[in-house]
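One chain comes next, on its own, written out as structure tokens in the form predicted alone.
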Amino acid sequence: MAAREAEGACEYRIRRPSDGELRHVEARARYEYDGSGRPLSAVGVVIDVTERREAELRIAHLAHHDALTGLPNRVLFRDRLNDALARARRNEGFAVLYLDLDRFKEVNDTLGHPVGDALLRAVTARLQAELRETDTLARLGGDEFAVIQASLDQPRDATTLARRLVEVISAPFLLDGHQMVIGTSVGISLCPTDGFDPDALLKGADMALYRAKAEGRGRWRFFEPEMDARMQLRRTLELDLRRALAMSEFEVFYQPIVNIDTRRVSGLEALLRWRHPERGLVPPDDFIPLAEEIGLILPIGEWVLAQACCDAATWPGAPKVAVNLSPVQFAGRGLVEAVAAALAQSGLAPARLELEITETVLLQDTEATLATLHRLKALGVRIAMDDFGTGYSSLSYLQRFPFDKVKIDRSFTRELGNSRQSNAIVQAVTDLCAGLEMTTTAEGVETEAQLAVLRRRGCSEAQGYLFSKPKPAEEVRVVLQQLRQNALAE
């Protein structure tokens, strides 16, 4: 005989005849039998249970959906690129363009994350209104968007829709009373061209929008084969960045300032050098902007400083020692803190550390940034502005701060005695400088014809080539010998 069932339960939907609400109902029953088997009794309960259901459907959504602007999230969207992937195999192309925002992170840190939440919604409207429904969009966190766009006519619909987007978002929003301005980038990836696989096709969307970014933003770029082994030599730099760190591969060179009138040497500019195992000495610029991105300047920076520090400490005639910050040391917390340790440790006297800053430092966030040069200066190191000239707004910054010195960028000294234009913007700076007692300091001299146009213009300082190249540290006493024995046969 069969065996008979206990218990029983099914779940089914009503609508409600008072109000034709939709309702979910559960109903369990258990059953009693005889010996033979033939049912004897049954006790049932009918249970609403809409609550738990909609509880249920609430959580499965959150599952695959941004919380704050409704979005497919990473999980639900890499579902979407599968089913896309099993259509284009159907010969239904598609592109995956990869967006994140410029200058958000501006909005979230001065008007707060509550202004940064309404804006990232805001976006989510206006990128909305220019998909299909045939179109995925996904916040894939932070400032991050991806879209799925489905077309046959590729790569030119996927060039008209970032147009779209970069044109959309570019538009001032208006948002608790705040108008802001921001943009967003964007990398494209197609399929088939770019492959089937997932992973490969979000990789060089990834890629295509890092190159938009370095490009100067505002723009949208599709991804090409070589970024991929562009950025395969990025990782290894990266690699080779952090185990030169643990390593001691960093040198710090030294090259003077001298003063124009008596050719004596006033100070010395640190400079970083990385010696290589395998590429040799490597200049700054091939790899001090790498480690600002992924933050690695913070303790290579630090280290340079006690370095320069402990190194001036040893020099004969007390000269000054000259230090590059960078921004993004401005932008993190216990630089101050850091250049009193670097001055303890090593016992050189405040005065003769100069610490040097460009233009860049100051656009970033001006008010904290002067709070965090005042405090500097309280402890009573010099601040020097670099590259002067080549900024848009630096007179404004000499109002606003007492700076110790100016240097004059090389591309001005480079044409002296031949561009009128060098001429008079020498002139200029430094009758500034001289009415506001901050010493100028002339970058790039490579000749005698040179030195002589910036002392009739009453530049204070020059340094160059003429004088002498960055030199190691050991090197140092025997440079600043020369350079004063050339001193006393003028």
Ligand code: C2E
Second form
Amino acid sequence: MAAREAEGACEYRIRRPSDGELRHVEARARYEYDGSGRPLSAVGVVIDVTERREAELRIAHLAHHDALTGLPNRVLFRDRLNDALARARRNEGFAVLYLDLDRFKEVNDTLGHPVGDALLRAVTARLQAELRETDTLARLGGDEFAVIQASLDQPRDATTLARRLVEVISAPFLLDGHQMVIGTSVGISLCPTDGFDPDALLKGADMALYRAKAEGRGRWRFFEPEMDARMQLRRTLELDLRRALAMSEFEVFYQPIVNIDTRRVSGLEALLRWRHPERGLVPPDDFIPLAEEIGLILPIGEWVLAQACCDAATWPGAPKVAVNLSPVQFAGRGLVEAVAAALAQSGLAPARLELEITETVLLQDTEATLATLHRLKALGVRIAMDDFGTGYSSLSYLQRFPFDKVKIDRSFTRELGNSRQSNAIVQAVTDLCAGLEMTTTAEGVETEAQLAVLRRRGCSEAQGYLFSKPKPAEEVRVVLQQLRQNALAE
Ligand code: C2E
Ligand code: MG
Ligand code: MG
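Could you output the structure for the form predicted in complex with the named molecule, given that the previous block was the form predicted alone?
Next comes the full complex, and the chain you just saw is listed first.
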């Protein structure tokens, strides 16, 4: 019978006799047997594998932890979530809290990455101090953290924790001689109420966080099923909007602006409409905010500019055309070029184009914004301040740039004659503008009574349903003709 060989290996720990230290050892042996199975020899080695084991553990740790804070990363967080779900089947509820720091980016950008890193570590320490041994705190990336709050009796427990986390993070941090104040928003989903799988719970907490941030900073929100419905609606609207641009579903309507003394049309404002195949005519307030958020306002805005200039070039009597600009168009590049191109392609005289901006534009990066405004003005176009009185209503804005016109928001026009405050504000604006040689236009004029008050207050122009609603481009000629006849009949 042939001889036989066998191998074996095992790993175990020993306490080293010399110093009592715990070591990992691996023992390997080879055994030889004769034809009848009798053992002949055994050769073996015992290797100290402590260093290798520790290196392996370090690598495993790195794969599951965030190097900066030492916290579990996204991968380990998911594992822990699965563990929590397994326990939840035995009737133990838990909460998932998503945290996103407010103003962290500002600190990182102004004070530099080393301070930003130190801040993230300090945040970790404060969060950890609020949690129990059985909870899990993880860093999901950037300034995002997540918590699994274990064995939850009531949703109230999650509220209590969220409030504490918001409080500890909003207390000032002192690092490296810098004092800084940040904050955090929290989104919460509950197991089993909001779902029984990791994806549902993570998505729920994320949507709740999105809502908490949208409502202002330093807040917490629980997930609600309607958030899901809203998100889906938003996604649908986003897809719809992109399609609308490709399929030319946008139209520009025009509303006349009338000189109060002569009742003649001095210009028309271009107002965007979306002719949706199912929903009909959609007003701009329903889609411009989303178009701004996803950047689609840039191509849409360029299209409006080009269309309005082309339309205006054909109007009899050469009235001006006013186009609304979004703050996002100022933040992006190419605005001045787009305006110049619209003028060149349509052949419209620059002095006939008026660009309407809101106070929000002046809030962002003022130096760059003022430079852009001056470049636009150098093209020969006019600049108007729109919706004056709704935002920060600072009269000082009017002195920062030589606006050609100020449009008084329709909320003031509506209250004219009813509220002394509105009267006083309209008077203050018209007086200031007269001094600065700016035209004033009252928006939303619906009655002769309002027009009479505006005339007494020295307002120069009026726009509103009293003269005409915004009309499709094809109807502009008829509207202009009608208004001319009305003016002559006065
Ligand atoms: P806005 O620039 O202040 O435009 C005036 C708004 O007041 C228009 O609403 C107009 O239809 C409405 N209006 C005019 N007269 C009256 C009136 O007598 N009574 C009442 N109750 N309302 C009147 P619309 O067309 O829905 O536009 C809303 C806003 O959407 C505009 O406010 C403007 O901020 C924005 N918008 C419109 N078109 C564009 C565009 O092409 N680009 C950008 N970025 N924004 C646009
Ligand atoms: Mg406007
Ligand atoms: Mg307005």
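Superpose the two forms; the largest set of C-alphas matching within 1.5 Å is the rigid core. Every value quoted in this text rests on a predicted model; they were computed, and no experiment measured them. Numbering follows the first chain given and starts at 1.
Superposition on the rigid core between the two forms places the CA atom of Pro198 2 Å or more away from its counterpart.
Comparing the forms between the two forms, the C-alpha position of Thr110 differs by 2 angstroms or more, with the core used for superposition.
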